[in-house]
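Only one chain is given next, in structure tokens, and it is the form predicted alone.
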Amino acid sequence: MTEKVAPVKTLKGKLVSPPDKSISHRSALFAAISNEKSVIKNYSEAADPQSTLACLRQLGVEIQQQGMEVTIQGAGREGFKKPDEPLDCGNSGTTMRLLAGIVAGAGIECNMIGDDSLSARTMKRIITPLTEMGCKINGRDGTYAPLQIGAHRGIRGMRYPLPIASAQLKSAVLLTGLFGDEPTEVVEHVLSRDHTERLLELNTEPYGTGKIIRSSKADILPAQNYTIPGDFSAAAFWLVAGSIHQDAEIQLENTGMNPSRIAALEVLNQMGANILVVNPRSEGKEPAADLMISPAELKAIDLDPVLVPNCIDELPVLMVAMCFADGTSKITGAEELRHKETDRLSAMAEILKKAGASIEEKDDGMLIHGDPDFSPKPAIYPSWHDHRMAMAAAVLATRASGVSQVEDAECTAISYPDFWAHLKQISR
């Protein structure tokens, strides 16, 4: 599908935030493994966290799910079924990483498998680890899926520094450590997002600038219930989109604010955007509040390399704000984002030189020479089948000077499935 997006004089309207993908992947994964029932509201309804209850149904776990209301009746650590075929995991990096921590904990004995985008993505940060734990896990060349986990003689508890920031390999290695007689140590240098630990209630103390996070058979699993925040990731698309137009008020509302989430809300603040947040509040052990975001003169920063790790999602639609900054902004230690679903960084490369877009490509980030006069081109973006750069592109296009296309636009189903709706409830 290509979708057309005009160009756009005012952005006005309230929005509700689309439940969170993170805590829908964690809720249902912990749920699982729980021996417990548990019953999880407003869970996403987009492709990947689907993809995950997908698999855990083939591993035999019971699940009933009535709209954006799911219920778990949790299978323990010992009660999965070796699946009859292999566990598609689709296009969810989260679902086949987090999970391989269990299954491979477990000792189950199947097959994980993905679409072409998740069976180029590396699968060797989370191999490592777990083999030296004494799980039985290979992948295609040692790195990519399919994964073939098989039967082991039992978890070995280790010390693991985190190579990189990656919330991802965290949880693979926690989970895992589940499984063991004696503690997992994971050694956080730099923060990730939490919601592993928190959801999951584990073990943490303060170590230096980051943090360790403790995992055994000896930890009591809770059951998940609780109402998940909106997705704070999906949210950054109408923080930027309104913060770069002249007229524009949007509110969202129920916008997830984990501190481990929202680095790309401090900056857009750095870069003097106007967003409030209004009426904070709990849903489970999560944070949430509303957003008010209005028109800014944004200025042009030096992005610190501390924030990219919690804004690596958001980079993208960053960098859109970034074009229409004043001044140039610099992006470095992001590397992570040629890892994605696409590499984000040359795609992104792409998308802003295509809309005419002053930029300089880098290993580990990028220079963008912002304009707050800036017009984009008219053009045609591809979206490499990426749900954040389809978005990314879609928000940039609003300020063209003609109508854009975005291609393969049904890729925003993979996070946002109500995306193009919601921008056209809010376009005038």
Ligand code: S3P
The other form holds:
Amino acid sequence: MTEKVAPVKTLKGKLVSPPDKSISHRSALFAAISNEKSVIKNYSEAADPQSTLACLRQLGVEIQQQGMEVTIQGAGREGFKKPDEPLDCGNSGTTMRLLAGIVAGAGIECNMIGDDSLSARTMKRIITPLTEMGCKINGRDGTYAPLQIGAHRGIRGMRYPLPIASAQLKSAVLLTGLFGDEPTEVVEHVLSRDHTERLLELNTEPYGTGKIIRSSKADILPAQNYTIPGDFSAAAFWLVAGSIHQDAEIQLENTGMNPSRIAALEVLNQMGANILVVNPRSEGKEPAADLMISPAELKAIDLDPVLVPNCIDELPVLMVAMCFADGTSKITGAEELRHKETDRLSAMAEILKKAGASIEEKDDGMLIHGDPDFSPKPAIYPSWHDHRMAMAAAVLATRASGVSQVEDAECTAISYPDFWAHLKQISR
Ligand code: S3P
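Okay, that was the form predicted alone. Show me the form predicted in complex with the named molecule next.
What follows is the whole complex; the chain from before opens it.
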């Protein structure tokens, strides 16, 4: 489906952020390896977290779902059954990488498959350390899904310095570590999102600029009863939309505020955004708050590469904000964007060029020559079936001088099924 996006004069209203995708996946996976019954509220109805539930059902985990409330009878570490069909992870890298850590650790014979996008993303980053730990795991050309997972002769714990700042890789190794005869230690030099260690209450210790995280068989997995906060990564589209419009007042209720996820807020604040954080509170084991966004005169920024893993999913829409900022913004150290649902550096370069923005794509980032009076050209934007490309293009198109179109717009359902409805709700 192609979505038409008309220029928007005013963005006003109150929205509730959709449930966090990363936490939804983890809540279900961790409930499944517990021995108890868990009730998770505000579980995401988006396609990716639903892929995680479908795979767990294939592994014999009993799951009841009533809207956004999910009840999971944990199978325990030894309780998964061999699935009859390949585990279909759909478009979801988090499902494939984290669940591989569990099924390979448990030694469940199975295949894992994904859609075309997921089948083109490297799984070598998990195959290498998991194999070193004793797992039987392989992929097409040793790198890609389908993954084949088999029974093993025991899992060895190991000390693993993360070669890339990736929460999915970190989590896969730590989850396999739950099946090890000795403890596993992951050394993280550049911090990435910490939901896994937080939700499993793993032992962590500061280490240089980063930290060490430990997991072992002895880690007791309690029932996971909590409410999932809203998704900061989804909220980021409104943080930028409200900041680049001259007449805007957006109230975002219930947004996750985990410090390892909110660098985009710091970046926007450094750019001069007007974002108020109100009513800070805890939601389950995670911090949350409400956000109020008003228009701002944005200035360019030289983004600190250390912040990149903390705002990796928000970078595409931050690039949109940078187009409206005074001066040249610089993003470096963001090569990981090329390994997402699509190559997000080249996709964003194409989107921004179509809009007439002055940008220079680099191997690991982008230079964006911003202009506070930038008026994007109405255009037909491809989305490459990538939810974040579609939503970033839509935010850009709200400032265009005419009607734009976003192709394959239904892909927003991967993380934010109500995105288009929410955009209409606050647009005048
Ligand atoms: C995620 C980690 C990030 C992020 C993805 C979700 C997670 O991926 O881009 O959307 O839930 O752990 P990487 O770990 O590959 O950086």
